[in-house]
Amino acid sequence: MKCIKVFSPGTIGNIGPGFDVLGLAIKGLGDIVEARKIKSEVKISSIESEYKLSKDPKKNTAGIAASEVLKLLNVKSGVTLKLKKGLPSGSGLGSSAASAAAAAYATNYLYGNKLSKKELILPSTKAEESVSGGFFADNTAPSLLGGATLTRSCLPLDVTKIGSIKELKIIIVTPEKVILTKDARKILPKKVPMKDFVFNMGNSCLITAAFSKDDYKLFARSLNDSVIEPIRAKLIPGFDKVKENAIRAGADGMTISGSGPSVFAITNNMSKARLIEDAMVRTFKQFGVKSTSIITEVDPVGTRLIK
């Protein structure tokens, strides 16, 4: 086999309340890495992005993955990626984490597809974490396993796929803004109240339920969270009137999808999807922000080969 394709979907991580451990893919949007074995190291030789990202496979999330699998394998021979973005960097969508993911999955399949896809979350998260500052893998798992999953811990890492939800439908807002992942790390509280994490814990146990049982009323009673959303609102212009004008558009929730700026909202209905979107968009537009948007599902597949 001498050159392969293969695609990993975008991510909402948190899925609000969930913070580092519930997560999310979706359709639609989702990096490419075309891949090659060549004789030893790991090489990125093009990168088509709309943002500037290094070639370096030290500094790439694509290229780190790569290694460590090949480190895993135990395979002295290399691999030489090209990587299409499809997601832009800093748009908590799990950019880093579907480049990490893609380039894991290939990189294995080129040499015997040894490991399964739970094995190639390690590498993809130590990937990510070279860039965002912590080691959680709530965009690699889904990116990689496809639905909704929870990581119940990071070391040992343990992570479970819990399922999809047929009905729901994500209307997923992208303002122009960057914000990195380090960056929004950074100001989080150190301290919860006891009242706000039961709070918490209590909604993102109900989302799991949610996905497990495929029940969209369950999911639309816990997108609640009173400990990261406050804090990590402040950083996106007008947050809290597109949320207002969100629900009043007909959205039973909308929070912020991973650490931002891209924002979420969710129903069961498409022609409430499509007010519900137009709602945010504007709304965007009146505090002088521009944006895009995408109504979407949740990709029950993950990381594939692609033609």
Second form
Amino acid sequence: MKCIKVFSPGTIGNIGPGFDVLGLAIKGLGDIVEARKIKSEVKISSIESEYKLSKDPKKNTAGIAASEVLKLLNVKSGVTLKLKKGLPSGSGLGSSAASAAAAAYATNYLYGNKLSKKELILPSTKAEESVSGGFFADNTAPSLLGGATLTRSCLPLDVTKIGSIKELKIIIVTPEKVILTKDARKILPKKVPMKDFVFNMGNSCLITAAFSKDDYKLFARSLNDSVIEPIRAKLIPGFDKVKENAIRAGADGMTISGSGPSVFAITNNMSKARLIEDAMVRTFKQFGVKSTSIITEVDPVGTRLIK
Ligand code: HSE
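Okay, that one was the form predicted on its own. Can I see the form predicted in complex with ligand HSE too?
Then the entire complex follows, led off by the chain already shown.
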């Protein structure tokens, strides 16, 4: 029986101040799902991952997303999934969203490809909700659509693909520490002072303008967050110093990727990117934290079939 292979990229969501609203797909990191039709139900036959993940399809975002898609398609038969994790769990790079997006896409494709990528955002986001403790599409939407996305509303879901910035270089450093999104959401404030709201809104709008115009110079001055970053930074050892040294090495901004612990810095110059990466990794080390790093760019395509 026909077996297909789908790749979904990792994501940065939130892009800086655009909490739960702005997300971005990145090249070079992602999850792969191999899928095949079966007579009934959703099964996960294997998971290749450095981390222990449940093969119970009701507890894994890939299995949940596949079931949601079967429900939407009103199909009584099922799928079996093989999951290959390229993204570490609890790292802030949209790991659970990528598994959900790939499984949703694969299931839809096997059963006639009737739903658009946009229509797959809702089932993928429902799957992510089961592990993240919140309903937000800033990882599932860019992982499916590629580029940067804007979620105006979750229910009803209203997502727009904004665009990409071709010259953007993104330096992602992931310290060896797991932060669960649901824990990093619990510590956030219920109310925000008006001046911080206005500040974050101005910067978020500038990010939207930057991606829609493919304008790095605009993006370079927009990565400022006075609401979420100062609180979540406390969960990441050495954050302030890593940021200071990234900027000193030439970065135009640095903040937390998703709910952390990954952080990302930006530039449009590859030689600078290498210096920034080195400065960030070395600074984490000074705080006794091992980390992995990658210099990457925007993935403008999102979820796709692969050979
Ligand atoms: N927007 C979510 C958050 C994404 O920051 O909590 C988590 O990956």
